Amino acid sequence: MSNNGHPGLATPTRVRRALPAPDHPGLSDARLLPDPAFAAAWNAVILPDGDKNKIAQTAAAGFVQRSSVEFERLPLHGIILLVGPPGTGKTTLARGLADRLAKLIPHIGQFAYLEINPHTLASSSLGRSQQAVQQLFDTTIAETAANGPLVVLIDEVETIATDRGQLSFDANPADVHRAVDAALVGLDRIARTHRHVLFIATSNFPEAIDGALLSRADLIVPVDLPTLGARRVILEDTITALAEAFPKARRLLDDRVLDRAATASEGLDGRRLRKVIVAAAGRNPASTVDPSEITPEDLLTAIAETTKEIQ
């Protein structure tokens, strides 16, 4: 058995991989994995019991199976789609998942990570969007994938995979259609030629995604607003982090306070829920400069006001 616990698989020699520059056209981030910041992202996302591990294990299983079974008989495209309302942690989950994969299956090599900013690929010049998408897949992604396992995050994927059935050639340039075609062709080519690539796509508007991309997804994961239990965990985690810097804030961790706050925060997404502590601190001059002075009443009032804002 090898040192990494996988029978018959020797630990590969680690050679630091070359990455495209983060300011490369279409990219917003490029790094090697595992990464401590992404590990923290994985821990920060609160999902129902077991869901995170199921997602990670399914993604890892896809890597293993795609490298061993021909595409025609097991047509896995290496695409996971995370969908849900804004602020529910889809992007954070995607980054954490990338890190988790690198730890689950390190025997296949040094993982790399690329994050795509699809908005930079759009152009008003005829043909430019299509060319940018083609170059991204055929050059940037393909060349990085040739050197080892790769995770690619495409945030707001509907930007480059817009539902063509909802577009009008009168209202939208033909380039939009061609760019979607280019993205689909690129995904298909990567799926067949680079079996150790996983695309994680996120969307706040799954109804705006082209059906051809939806059909290619190996797994579609709804990331919904946090449940009562998840809200309590998020609040507890946020206050615990605050109390590490301002110890007196620990009084907000009283079970009765957390229970009331979690119940009152129904409808808030995880992002708003974590930020509500700032609104609570701003309710009086003392807590503005010293968060240790936040009272349970400040917290509950801030939650009530924030909840009212979204109604």
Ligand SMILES: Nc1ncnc2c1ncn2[C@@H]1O[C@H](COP(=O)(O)OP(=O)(O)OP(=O)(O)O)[C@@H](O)[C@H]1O
Contents of the next structure:
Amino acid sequence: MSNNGHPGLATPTRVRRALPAPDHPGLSDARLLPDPAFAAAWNAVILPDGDKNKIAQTAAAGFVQRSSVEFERLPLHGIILLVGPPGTGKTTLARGLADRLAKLIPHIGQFAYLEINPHTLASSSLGRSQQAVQQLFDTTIAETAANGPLVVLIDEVETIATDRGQLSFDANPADVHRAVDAALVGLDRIARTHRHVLFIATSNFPEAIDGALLSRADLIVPVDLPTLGARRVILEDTITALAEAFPKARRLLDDRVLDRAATASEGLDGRRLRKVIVAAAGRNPASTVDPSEITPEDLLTAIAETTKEIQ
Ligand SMILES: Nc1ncnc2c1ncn2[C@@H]1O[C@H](COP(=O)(O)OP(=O)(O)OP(=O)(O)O)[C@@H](O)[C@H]1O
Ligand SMILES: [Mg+2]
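Now that you have shown the form predicted on its own, what about the form predicted in complex with this ligand?
Full complex below, order starting with the chain above.
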């Protein structure tokens, strides 16, 4: 390692944090932050003006305060819940937020990121899901949290924190109840012992989430269908991305076309909105093979058809 020619000076090296493998049991991702793919996710999510920054700053403030003040006096659990209809950008926002946090408060240390795979946890045979949940919180998450700041994404949190009041013992083995208990106990333990952890949970079904988790959330962020302004930006961004590969598609970036398309697409979520361009391309043989042939009329017709489908 170079020391700039001064034999006595050690060059400071940043030791890479140890991480579990991304496919470790119970996980679907593990990486260090910041991460360019997550920065792109942050930029891709369009929310009403100022909302993203407010969420990021609130998350960062909570992180800083939790790191320095004991739980009994500042009972923040380090849980942010993003709730809203499918396709509104919750998962993308969560990943982007993790990256943003690592950049806003780098002095806390190098951030790590884990993503929980709720389905592998919820689908074990009798007695195993409780064990899997316990193992995940008490070993995998706790060990990663012990060596620096950590963000954990629990996507579709209702699958591991299912409202116990709605679970019938006839239809669900006792293990499902025990697995939910284990998740809540695990979250509590991490909240008290590892103050450098933020859980970001997402859900389409807040009514299916156990009340104990809801009451532990420091911040519940509703992520709604995109507004008129947001729809226009999402369409513009999707067409701009397409035009990077097929430059003639830029002609769809006409103010009048975008205004009409944004107005006509009321009720569409961000995912459908981005995909409507593909539906427009499929409307005639020329644009099927060359998307730069998409006409404004095809775009508007595709939007009208997609909007009708969801009614
Ligand atoms: N508000 C938005 N702004 C920009 N793009 C969006 C928005 N909402 C959704 N998208 C796009 O739609 C796709 C799906 O988003 P994502 O998976 O984050 O949604 P979600 O809310 O987590 O959906 P689900 O509830 O079904 O899991 C992504 O490509 C994302 O960029
Ligand atoms: Mg999602």
